[in-house]
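Only one chain is included here, represented as structure tokens and corresponding to the form predicted on its own.
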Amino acid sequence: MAVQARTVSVSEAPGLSRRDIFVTILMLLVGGGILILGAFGTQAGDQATFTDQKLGTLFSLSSQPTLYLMGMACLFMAGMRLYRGFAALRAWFGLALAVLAAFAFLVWMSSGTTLNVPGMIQATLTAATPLTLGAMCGLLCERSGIINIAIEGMMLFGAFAGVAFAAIFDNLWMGLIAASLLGGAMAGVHAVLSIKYKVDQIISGTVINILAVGATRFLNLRVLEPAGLSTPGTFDAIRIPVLADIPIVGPILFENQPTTYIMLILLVVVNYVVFFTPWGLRMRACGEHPRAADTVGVAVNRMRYISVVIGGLIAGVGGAYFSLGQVGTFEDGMTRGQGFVALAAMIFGNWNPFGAFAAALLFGFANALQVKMQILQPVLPIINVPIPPEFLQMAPYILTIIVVAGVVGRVRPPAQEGKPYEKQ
């Protein structure tokens, strides 16, 4: 009589990796920093008041006890990360840490004064507009298999074209259309170099970025300013009746400039087209397995041309945000590296439109926060000096580095991005 022995494998609880230890130490540092802000950055009795323009005071918190409570919460979560039974919740602890740290910073910053919450959120959404548009440009390119680091150059060309054509036609909408078209044209150049001539796609993008800086500066100094075409003005905010009167939410979503509305519409459209249509499936197949896509009749290179040009059209609108949406003129290098931040948002969002939008909101919040801090000029605890504005302006870019470093190895780009395809 044969006896069969069966081995039973027992899965062990996952241990702590180096990343887990690093994040735990980070949580301890954040918690300690919040406690220091409470002890030395606020006075007993100070109130942090959060207001709305229509409703008045939304809520008011005692600054010092609130900071102590949130600091202790961060330390408690750091301890919970070390317990194996909570291994499945480690990602949620990280998210909770980010929320607590941001809110604690707002409490400290507004201690003894007031903060307009809808205004802060609207400033975050506005700052996230060009980043989201740039991220969607990169997403369309890279999902089809073409690396695009030329988003910065496309946006800069769009900013210049928006001013030039708005002044020539005395119509801001004509400037917006021209910005989109020139962004698409530069994307076409990138596509031809990358697909037809098989130029290294990083080099091609770098060339377009350098060309944008030099060409726009030359044309601005030699053409626009001498011809008096450098100040066409800016778009006024479009207010949607009734909806804009909704407390808190209304001013945030329904009282914005056209570029913000365009961004929100494109966000839904691009997500639907990329993930829920046959065209989007074929486009993604070109980035994942172009040989298989070609086998079933998909024109891989044509699909890549179309995707890159559409992405450039969107990036051009992002460029118009800076010139026609903000300052009403063109300034040298006015995109200030936002195209590269948009790339970081795309990567952090895992090549997904809504993920990229969430990342853009994070970067937009950092930008809106540094602007608000330059106005309030909070004093650093212990040393009792205001934070230098140069350090505040660095904050969004430092956050970009931290975020990109944190997602390395945790997200997967399209398998065949950056690899030219030759039909056999």
The other form holds:
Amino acid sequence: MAVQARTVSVSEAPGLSRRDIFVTILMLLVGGGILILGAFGTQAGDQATFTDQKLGTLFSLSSQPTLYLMGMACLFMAGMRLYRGFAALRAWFGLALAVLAAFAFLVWMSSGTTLNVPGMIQATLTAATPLTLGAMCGLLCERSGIINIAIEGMMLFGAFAGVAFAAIFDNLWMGLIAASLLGGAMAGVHAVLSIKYKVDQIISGTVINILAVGATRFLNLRVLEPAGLSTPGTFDAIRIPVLADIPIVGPILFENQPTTYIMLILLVVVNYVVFFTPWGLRMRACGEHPRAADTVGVAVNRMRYISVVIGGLIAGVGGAYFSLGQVGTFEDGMTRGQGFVALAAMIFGNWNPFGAFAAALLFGFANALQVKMQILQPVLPIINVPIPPEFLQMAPYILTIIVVAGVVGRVRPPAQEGKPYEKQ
Amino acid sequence: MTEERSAGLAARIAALPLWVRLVALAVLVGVPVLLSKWLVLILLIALGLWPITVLVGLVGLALFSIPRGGWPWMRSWLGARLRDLAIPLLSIFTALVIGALVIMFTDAEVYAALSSGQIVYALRVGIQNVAVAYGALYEGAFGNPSDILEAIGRALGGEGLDPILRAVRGPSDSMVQSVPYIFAGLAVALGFRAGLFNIGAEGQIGIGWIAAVIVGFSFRGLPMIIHLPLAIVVGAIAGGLWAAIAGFLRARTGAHEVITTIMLNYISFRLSEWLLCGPLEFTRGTCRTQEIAESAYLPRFLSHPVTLHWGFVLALAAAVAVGWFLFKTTWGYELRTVGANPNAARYGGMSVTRTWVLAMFLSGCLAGLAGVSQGLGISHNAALGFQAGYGFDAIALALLGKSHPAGVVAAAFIFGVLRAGAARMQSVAGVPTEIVQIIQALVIVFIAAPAIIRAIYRFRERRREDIEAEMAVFSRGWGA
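Okay, that is the form predicted on its own; can I get the form predicted together with the partner chain now?
Every chain and every other molecule in the complex is listed next, the one we just looked at coming first.
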């Protein structure tokens, strides 16, 4: 109660916005939550042990003191926020809070047991793969001025084409290529509808999403399953020799599925092309100020067509991850909204490939954590029930809403996105 | 002219004594309610025998036109209707044709014939398949006309109503399917009018459905007159509050409702999974709630297999209410203004943010009612995977109906027909029901890009202002 009174009285001071108060309360809640986890969720002598498959135990912490310490750190940051100490560091408090919360969660979860750290990081990277690919698709489209909410649909088509063509050619790589091409084709449809026919881009994207759900299900039931073409299998992880033997980093970075390597390569390539080449500059101009771009001789709509289709090709690869990378068969709606999460990652990353990648890692971590928790089934303190898996599965979606709600207004989308361009 | 006449009529009604007006109202409402069974039966037969109904309608129109100048008047009246309907009807027709092609070329036999070079044979098999599939679609949606006529003959011969009930099952199924479509379509349309794209109807339907069912089975022994309205209202409000989250986030933080409603969809799916397979599960392993009390049933008009229920009347009433709200009230005016131009609305002194929250809440209420009507009218419980895509179809539907309540009702009926027919098509012809989703997506494409339809059928371009008159704009970026 005392805390409440303080925030209210401080709110009258100039310069402390509603957002500040919100963040402060959030910090207090997180700090309190961590303390409760420490006090009731762990036993006094418990150790949280972090291991590696090869090196054995990396380090182990006494979970209760660690949690107390981290909880206090959160409360301390909240206090600093109110009294405006550490002005230079305050910008990082949000990030620090997220890291603390995540780490505290890990400590609590693995208290009394062990946690495979590189495995966790690799699961994060794997889960971030389709998100990053989707986010790059969105980024290419939106930087050139076309809103793309059809990433989900393009990925679903990609997932389907991956299975179908991998089975037809009996070659997973053909499936990957086909996935990419079908994603690109769907992006072409989106581009034609929104550029040539000037259909509202949100509606055009929704069409592709609906079509993806219906068409993939239809074709799966009517063509793939009767023809026995629905189980091409999955990609094996490719182990890069020598590099993969580096302890810890090796298995994380150099023993992955091809889609993950493609993602990492594309990340660098897209970043370079969009921000460090003349073509990228022209493309971005089409999204920021198409009239100006047109005046200096850039063919705005052609530029948009190209960007959107390239985006679709990338999203198709992201789709192949779900079918050829994970389960080796096609399931209805198997992208499970990850295309929209990718969109949120793009926004969170401020329309920037590496920013989007960082955001995707965050979402990927939420996902990996969720999977891990379903296995460990930690029991909630005080009320003594395990968290139902359905609630854990909600986590990435809730995180997306929080990100979109909390970040929009602080990031800047391309100025002219969503508006068809008409030559005068 | 007509306005003057109706104004005069209203004045004359107002001049009548109160008791006369009350009695008149009671008669106007009471008689149809008492006769509802027969009215519905006639409606279903008229639907099943729609060519005859259309003929009767034309004859009626001709009689009506005689004092107004005969054929020229009738021709201009029909022409005006046809002009409005040309694009939607041609869109549906074209989508059906493309759907037929998809059915044809995804058939194993056709494919085998094609690859061995027997093109004529392939075409014949393909056309046969399509005929069987679309024939089943028609019969599932409208019933078999000769069966209906025969059943009427037998009923007149004194064999009772049962044969008729069996014969009009198709039309009844179409109407039953169109009930949630009307509600969900109105929900999306209301959002469109406020410039909000509510993709979350699917989740809101589920929330409303579960909430209504919980009220339905929690109270035993309540009289129907309290229990039923209570369940309906709770379901609607639950859907509304769920949607209002997205409205609130949009108003407060600017988070685009397309993303938040979709995320809320996924959250609601997980939530209902947990509820239905967890706390609410009645028999272990079924992922299904217990049956609601009979006092919360939306009553049915006729007996099995005609399942049409009073939710149909509720849906039509909701359409009228939404029309009245949008076009006759201050709030509705504000809502439409905000949808047309938020900046202008803000300058005009309207609270844009409040309107967004309100619009989202009302939209969610309507979507919730779609779930309520299914839960209390058809399934009488809630089971896993129950929403079944009404909310997503509703987007296409609202676009097809141009976000106008009357248009939504008409479009909902078309979708209901497609859905009822698709179920039969799957069982008879083995064509997966998802073909309907493909057809719907194509319909949206053609409605949203009429230039394609005009190009195919070589229409002349309409006047520019006609084209630009309607349709809210949604693609304003994520921060706007």
